[in-house]
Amino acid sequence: MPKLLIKNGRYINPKTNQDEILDILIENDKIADVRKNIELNGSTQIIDAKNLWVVPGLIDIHCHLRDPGQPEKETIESGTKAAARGGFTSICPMANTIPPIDSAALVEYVNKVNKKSGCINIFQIAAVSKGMQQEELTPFDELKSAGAIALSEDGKSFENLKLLRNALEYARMLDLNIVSHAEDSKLSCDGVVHEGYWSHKLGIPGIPSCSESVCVAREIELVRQTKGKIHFAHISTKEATDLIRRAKKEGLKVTAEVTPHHLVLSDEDIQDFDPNKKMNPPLRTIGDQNVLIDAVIDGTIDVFATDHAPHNIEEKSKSIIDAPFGIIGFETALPIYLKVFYHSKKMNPLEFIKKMTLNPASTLNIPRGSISRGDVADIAIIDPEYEWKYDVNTTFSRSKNSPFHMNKLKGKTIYTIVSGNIVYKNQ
């Protein structure tokens, strides 16, 4: 493999708190040197990164790939290509495939398929319970040995609290994190959108905020009891955010993530009945949205995720009542987060990049998130000022379910590099 030299880029490495103009030399799959004015002769590929950010490869700890079971929606090949286009070098797919990823053999299957047809790293999240039936725990030790990075029932809340208590204790012994989909299904019932003014006015069944906060409250109590750790996925409400903030102040091992759509869309946007604005948790109020933004800034919310959830056109062409929850998000996450936090001057580049690299890596103990000498050469080269229009028909995903079709965006990945190999280049 020829050497790869990245010249003149704005090197942003949250792990070392560096933000300066430096060159990066890559040899084989590792970062060989980081300093000013690296000059080499011979067979060296050079990328001129002037006016671009050179950052650790982005990490998404919450997505869905639909493999095994639903290749018409997404495959490992199509999903990893879409993720690479968005600057992600590592992703953590959830376990709710068909069948669920509840055995070492299925974790190994994902890794084998990814090695053959994927283009970025997959760190699989496995199921907490066998068949995701919440009756019997999966073999956590075997799953970890096979490569599982965390455990979750995402798509379902933990209704069996005794099982969750046992899971937290078992996972603590293995230093694994439990990822929680905090939603009380009895309170959500058959809800479709956020329960509030707009759901009542439009006559659409609602999902109340308390369906999330009730779960967060009781799961925090189990963390306190077990001294385990839990990561709350796609937090969407003020009440849940306040609970997480208090738990962190107590020193409990609790982390949380937010997703792009909850920061730029609200329940007011469902007036057009667009099924691509149906997601779970639902779009909440502008008040919730502002609380989430503040919580990101003050550190209550640790991680930017995508919750990339592909569904085919036939499903998403149904009414907002009947269509499935979820949208795709790999290719639009970065510019949306840039809009909310960087272009608005709410966060500096180091703080911003930390939420997409170092923080997700440390949350799930993923051996990535840094671009220092000796690290694996997983790198994203980003133009934060690049203006473009998102046409969902050009996505690498097999699904097209995005509410951001034809939106003007600012900020784009120019190169994605995995283990020293360029896996995506903006044309």
Contents of the next structure:
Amino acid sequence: MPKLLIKNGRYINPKTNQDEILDILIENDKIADVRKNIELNGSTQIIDAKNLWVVPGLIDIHCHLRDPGQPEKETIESGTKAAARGGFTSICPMANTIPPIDSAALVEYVNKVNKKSGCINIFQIAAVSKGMQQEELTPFDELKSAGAIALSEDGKSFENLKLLRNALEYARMLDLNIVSHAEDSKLSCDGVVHEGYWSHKLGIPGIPSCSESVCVAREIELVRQTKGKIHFAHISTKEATDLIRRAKKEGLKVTAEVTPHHLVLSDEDIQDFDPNKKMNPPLRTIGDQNVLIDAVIDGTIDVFATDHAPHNIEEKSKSIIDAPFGIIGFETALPIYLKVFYHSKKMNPLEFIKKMTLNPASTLNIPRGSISRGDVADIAIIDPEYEWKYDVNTTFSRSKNSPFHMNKLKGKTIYTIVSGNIVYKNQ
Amino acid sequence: MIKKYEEKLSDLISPVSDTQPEDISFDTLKEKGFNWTRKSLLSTEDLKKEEIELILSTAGTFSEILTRAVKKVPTLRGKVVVNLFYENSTRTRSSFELAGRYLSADVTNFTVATSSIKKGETLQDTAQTLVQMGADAVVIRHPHSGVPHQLYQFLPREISLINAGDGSNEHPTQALLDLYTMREVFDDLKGRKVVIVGDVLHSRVARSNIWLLQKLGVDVHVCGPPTLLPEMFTEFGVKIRWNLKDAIKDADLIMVLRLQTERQNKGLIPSLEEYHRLFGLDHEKIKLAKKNVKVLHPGPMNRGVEITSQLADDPAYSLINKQVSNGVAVRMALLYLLIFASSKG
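Please give the corresponding structure for the form predicted in complex with its partner chain, as opposed to the form predicted alone shown earlier.
Now the complete complex, all chains and molecules, led by this one.
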């Protein structure tokens, strides 16, 4: 395998707290050297990364690839390509496929298909219960051995708290994390947007904030009881954020993530009834937005995720009531997070990159997220100042359900490198 | 300001007239500095005061047609009106149908049971079909909020789109006919107290009326149980009441909303009996309002639930029958104004 040399880049590696101009030499699939002014001749491919950030490949611990079951929406091939375009080198798809990923065979299926047609790493999240029916537990150990990285019923909340209690206890033995979609379906009822001023004004059924916070509260109590670990997916409300902050202060093993759309869109944006602004949890208020941003900065929220959720146009052009929840997000996540936290000067590059690399890796024990000597050469090369317009018709995803179509964005992935191979290059 | 316009309009709808609708134009209004350019009506919220007045005065002129032996004028001859109904509504659909026919438009009904809509045709495809059929106006009713707004994105601006009720969002023509009916009782509604009673949360009629009446300086109160009347409504400038007896004190007008009986099954109210006891309007409770108070109901009524039969049928109070005939006149006015707006806009 030829050598790859990345020169003159701004090397940002949260694991070692380094942020300086360094060259990186990649040999085979590993990082062979990191130091100033590496000079090599011969068969070395060189990338000039002057004025660019050279960071660990981004990691998304919350996405949906619809494979198996819904190739009209996404496949492992199209999904990993879209993720690579966004700078991601590792992603964790959720288990709510058709059928749900509830057996070792299905985890192996995903890994096999990814090996054949995917271009980045997949660390599959498996279901907590068989068929996601919340009656019997899935075989956690078998799933882990097959490559599952965590367990989740995402898309559904835990209605059966006894099952969740058992899952937390059993998963503790295997050091597996449970990822929680905290929502009380009875409180959400037929709601499709945030319950508040705008839902009442427009006459659209609402999802109250307490639908999220009551679940976070009771699940925190289960963590206290079991000493297990819960990672809260897509936190959207002030109330849930406050509960998580308090639980962390008490030393309970809880972590949390946020999505890009909950930081830059709010319930005010649903006035046009656009189904591409329908997601679950729904777009909350400007007040919630500000609380989430503060919670990212104070560390209550550990991880930047995408919740990439592809749906085809036929389904997403129905009424806001009938259209399914969710939007795609791989290709727009980085510039949106940059806008909210870096370009606004709320975070420095090291703090920023940590939320998309080291933190997601340590949350779910993913063996990635660092670019020190000897690490696997998963790297993203980013131009944080690159200005572009997102045309959803150019997406690599099979779906086009994005509320950010034609938005002006700042910041883009220029190269995505997985195990030493360039899998995406900005054209 | 619209006197001259009204004279020309009367001329147009005279049975022996050979005036063409285009001849009226809106020039008489334009001279007074008012330019009617509205092509579509999706909500009452964005209606301007002058637009409201013009709709009401046009309806006033057109209402005379309904009293004639031969209820037909050629105003919309050659125009096509499509009733696009995704939800059963005999009353509103018939009202639009008659309004169109009295003005000589060709009216056709697209309903869920008989069209490809049910087979999952997208709104974009439906819009294309309407364009190809040469529709001049489309009247849409949908069980989901916002669908008229979505369809509007796909239609060319020459086609008039009229929202005939979308989910719990709006029902602007109902609010306009309610307003027309109220104005027959009170010349000026400014400062008048109107109480809207019932399932405000799920009511498009309530929303359209709230936005419309507030523009005219009406003192709007809403009344219902907290499960059907979120406190958030105070932010819309209306006063919230949980007690009907307190609410209707000194009321000039009371609008009673239909209670969908499935609210009980959904656990929003304990029983229809309790609802009737607390919020059902009857001769006893209405004594607390002003002496000459009048009652409106958008229909269809649940007699004995939100209103007693005796009160609904009492001509001393009830405007309910008037609402139905006024509905046709208001919809005639809207079809006329919206369809001819662009050619003279």
